[in-house]
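One chain is shown next in structure tokens, namely the form predicted alone.
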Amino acid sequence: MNNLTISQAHKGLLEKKFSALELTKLFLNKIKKQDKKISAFLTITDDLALSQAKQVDKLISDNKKIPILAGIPLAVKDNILVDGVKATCASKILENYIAPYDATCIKKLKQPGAVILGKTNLDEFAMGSSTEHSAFSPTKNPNDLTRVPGGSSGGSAAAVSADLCCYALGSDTGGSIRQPASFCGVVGLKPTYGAVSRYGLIAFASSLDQIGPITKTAEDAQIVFKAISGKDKKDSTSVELSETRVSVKLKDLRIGIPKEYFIKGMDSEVEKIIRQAIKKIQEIGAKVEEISLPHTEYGLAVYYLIMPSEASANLARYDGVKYGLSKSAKDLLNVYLDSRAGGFGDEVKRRIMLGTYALSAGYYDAYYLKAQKVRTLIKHDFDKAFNKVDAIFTPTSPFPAFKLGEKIKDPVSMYLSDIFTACVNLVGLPAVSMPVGFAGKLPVGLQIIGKPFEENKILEISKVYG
């Protein structure tokens, strides 16, 4: 029962060669047993996977036809909602702060009977490109446990890659699912921007959040995505999808290589594993023809000024009197004060700076709106591109996973993780990660890129990746 996808547990579910409850139990054994060394978990759900598991399992003895995704375990990344269970945001001013509703991704799954072994670990509030910035404890990539696992989903990819559980959910506002993927090894599509609800996400930064899958497989990616996306009536920005499963002709493929995203300083074992990757397709038919995205320079500014302005508002709800931590003082505003002073970590303190001061008075302009002009002109550049081909190539990360700490005093060259992959949160395009080589025995990602709500066609490209 080791390394199933989500289709070989259901085969082996329907073919009774175990029960729903035999392969929880191994995966909570196995949490138990691994996760020591790992860190992807924050909170384990047991009685909660046992009694999903166990209802499963009710409905197979009454040979009653079971969705897919019955009885099979997926891990939650911490930011979002499942009732009746602690949501952190791997924060103190949420460490104690139970959920008092499903997301409606969670509910979604809840309905053909998944079962939620626990809640992963992430960058305090997903600000984050290592999950070094998790208020409880760093996560390791189960690769090298010297090395990250990326971030903010670094929970959730090293449980899957760890085959800690089948699958698991995370969030994308900058690269945050695609990066950890690409660093651990494992498949992770960050959607179109409204494809899946956001209801019940913790809100970052509301214009870029997406939640997503991380998976195994290509396949896993599209079974997932297929049960969590649709419009939802409690999230205004939410879209109701076509049911099109595209078939991919693969010679008819037009496949865009953006020269900006071939850097100087990228890793050459990287560059080299994904120019292979190119070939590959190339080999197997598909036109591949270099394209421009002239305004990528500018991607990285953009991002990091939009991201923590619209961060800066979301966060000002945690005030130390509605909920989360609340430090007792002599006056209201010393308990403002004193709660977020104690209860947020570095990282989320810079970046709540930032915003507020690019949304200053007298800033605005100069800043946030400049900053909103240009993320225009970046959506012409990928509106041009996709005139001419079906999907873009890039590397997923200039680099593959780097050293526990090593990044960590210095926030800009952490900063620079999400080169390729902010631009599409930016303009909400739908985007995955596939494993296509290792440097050394560290994974390295492909980014495939692919027109608004195609998230099928570029997951039927990835599968000529495995």
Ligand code: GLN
Contents of the next structure:
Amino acid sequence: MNNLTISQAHKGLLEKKFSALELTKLFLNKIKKQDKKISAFLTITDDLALSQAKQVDKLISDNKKIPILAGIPLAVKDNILVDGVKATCASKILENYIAPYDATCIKKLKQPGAVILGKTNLDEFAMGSSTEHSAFSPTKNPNDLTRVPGGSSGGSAAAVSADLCCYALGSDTGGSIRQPASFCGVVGLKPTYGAVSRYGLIAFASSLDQIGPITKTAEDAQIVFKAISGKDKKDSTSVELSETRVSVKLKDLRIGIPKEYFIKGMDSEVEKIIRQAIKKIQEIGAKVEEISLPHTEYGLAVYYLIMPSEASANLARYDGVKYGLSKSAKDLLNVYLDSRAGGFGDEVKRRIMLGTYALSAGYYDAYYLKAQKVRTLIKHDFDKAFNKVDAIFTPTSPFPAFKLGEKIKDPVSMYLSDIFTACVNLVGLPAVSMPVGFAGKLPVGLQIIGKPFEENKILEISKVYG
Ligand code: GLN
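Could you please show the structure of the form predicted together with ligand GLN, as a counterpart to the form predicted alone just displayed?
Full assembly next; the chain just shown is listed first.
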């Protein structure tokens, strides 16, 4: 029962090689034994998992047909609500917050009988690229325990990579599914903006946030994406999807390689592995051409204005009254001040300050509004490119997993981790990070960016690599 994909686990259940309860217990035991050294999980939901597994076993013993996700154990990033379970966002301010309802994606997974093993670690409020900004403990990369798993969905990616679950959910605002997937050697899909409901996702930057799967194979990502996507009347940005599976003919495929994504200073091993991956798809028939996305150089600056602006507005709700931590103080103003000062970590405070500044009267036009205009230019670059090509290949990250502690003291060098992923969120496109090789023992991910709502196509293309 080792390293099972969703499809293999489903087959095992159907063929009665093991029961859902046995499978669930196997993962719970593994988590108990192995997660001490990785710290992928913040909460383990044994009782919930065992009762969900038993229900599925009952269906199987009654000879009922079970959906593909029934009885399959998953891990959930701790910024996604699971009714009755803590949702801490890895923040002191929500340390004891219990979710009062299920996020829509959780509802959609519980319905066919998914088994929730627990909640995974992240950078506080999903702000970061290493999971070191968790208020509780950093997560370690299972491929090398001295290194970070990436972030902010580092706990989810590490849990999948260490085989502590069959798959996981993450969220991606500027790269938080793809970059940790790349660092941990697993598959991570950021869906198109609107493809998956965010109802029940703790809001970070609302024009950028998406929920998506972290899996062992591209096929598994398709299975989970199908289950969680679609219109939800509780999230007005969500849309109904028409397309499901597509077949991709490699000889008709045009792949664009943006020259701006192969930059000076990127790791030479990473570049070599990505170039080999490009060569591979070319050799088996796809047409590969160089393209240009000329406004790429502004992407990171635009992201680091829009994201903190939205975060500063979203995080205003943590005032010591409505949710979570509440410090007693001599008057209401001091309740606000003390709760926020004591509840938020440094990185969260840094972004609230940046965002509040960018939105303030007198600076709004120069920063936030200007950033929104450049965002449109970045979108036009992609629109133009997609007139010529079907998919765009880039590295997911300019370097493989870095050492714990290496960037934590230097926010700007941490922010540079997002250089290849943030533009995709700014323009709302789907993208997958697919493992395509190793730099030493460290995994390297290829990012495949698609046209809006072509998740299945980019995942189909990913299958070339594994
Ligand atoms: N690393 C990025 C940041 O720090 C991305 C975060 C995310 O996607 N949640 O903002």
